[in-house]
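This document starts with one chain, in the form predicted alone, laid out as structure tokens.
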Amino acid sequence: MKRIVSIQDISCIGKCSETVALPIISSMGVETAILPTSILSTHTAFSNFTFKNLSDEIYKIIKHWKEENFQFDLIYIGYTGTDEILDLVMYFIEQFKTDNNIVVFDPAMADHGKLYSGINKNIVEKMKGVCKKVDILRPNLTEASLLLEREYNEQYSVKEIENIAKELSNLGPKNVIITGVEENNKIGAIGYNGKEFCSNFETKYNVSYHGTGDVFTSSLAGSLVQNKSLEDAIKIATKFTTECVRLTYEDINGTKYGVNFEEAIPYLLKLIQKY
């Protein structure tokens, strides 16, 4: 069984993070490890959120998941919340990183033109460095921007994102996917492996919900240690997402923390079988 680690906070209420990825990646029959950055009371777009840096623990846990020989497939990187502990991300990066796996960054710092609560410039330069170590990187229109050092616009036509990718590729990734494009009315992903592009778009709902980056690229993982393509995976990743948007959209009881992802399950693992 292929296994994939996860690297990122717990928010306890408010469907992302650790709390979407472990669900999703091990639906897909994949062996899925967690290690905490962070604890936090609800995602951050809450209120007063309590939080708690696990970075103490976090080196601990390199030191004996070395010592045990752990090995993985893929090493999935997601919201870090500090400086501190992107420099133990790039540690953990320097003791597990091979020739045979894959490093797939999400820089979970920003979105809609503006910065996370608690994110500061000092973590958008770390996460440059970052970049320079994964195979993949993930980011938003608004993350894609941060770290280019360039001002968000409200619209890109595809060309432009494109020009976006092949800048973001400069610093260091094999392959870039850029989330939120928007193209006749529709919604998807572009992606770049540094020499050309793919890209599907899906239904575009008129509504925003927490979490929906996360369940992305955990699927997308999910799908990369199955040996599908990166053109598939953005397919499956993709419409996935959008099944969870739209389960949302049409529930009267859907919650404005995060997309129903549990009910489209089903609909995930028919994607893995067709793709």
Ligand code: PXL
Given for the second form:
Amino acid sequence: MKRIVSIQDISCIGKCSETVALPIISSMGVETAILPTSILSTHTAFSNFTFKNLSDEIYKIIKHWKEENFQFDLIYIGYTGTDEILDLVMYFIEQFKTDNNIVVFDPAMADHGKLYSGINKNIVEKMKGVCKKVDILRPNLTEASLLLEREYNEQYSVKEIENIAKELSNLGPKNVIITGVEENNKIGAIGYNGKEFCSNFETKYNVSYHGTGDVFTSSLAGSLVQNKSLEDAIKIATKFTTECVRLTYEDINGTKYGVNFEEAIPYLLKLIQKY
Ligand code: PXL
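Now that we've seen the form predicted alone, could you pull up the form predicted together with the named molecule?
Once more the chain from above appears, this time first in line as the rest of the complex follows.
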């Protein structure tokens, strides 16, 4: 069985990070180890959330895992939230990166032109350091602009996004996947593997939910360890994320703080068979 380690926070309520990665990746038949980097009462879009930094524990966990000689087919890094945690993430990569595994990095720090609560300039700088050490970088357009120190625009052409992907690749990662790309009233992602571009677009619903980036990256990671190509993994992740958004949109009791990914898991398993 393949094994992924998911390194991100536990937001106790809010359907993002570990509470999304663990069920999605496990449902794909892949062992999911978790390294929780912090624990929050909710994700940071709520007011008055609590935040407990688990840095002291992370170092001890890395030490134990090294002694046990654990290995990972894929290292998935999501929301980190502090520069101290980013330093530990870099240390984790040094300890566990091999020639045969894949490091996927979601520089979760901003969306729709705005930094998440609690994210500062130091964190953005540290993220650039992490980019040098990863195989796949998966930002949205706001995060891409921050990493490249470009102004964020509300609209981009596909050509502009392809150039952004190339520039991001120059920061270090061979592969770049930019999400939240809109084209002809559809929404999807553009991928770059250092040579070629690929993309997939699906129906756009005029809503915005938290955690869609985490749903996307979890299903992408679960696909990549099952030897799907970057292009097929992007297809699976965009189709699954869109289905999660549709189910939430059509749910009269749906919440805005996360998507109904649970109800879309049977569809995800069909996608894995198809691609
Ligand atoms: O989904 C990204 C994310 C992860 N973790 C925390 C967040 C967010 C986005 O707001 O606040 C704690």
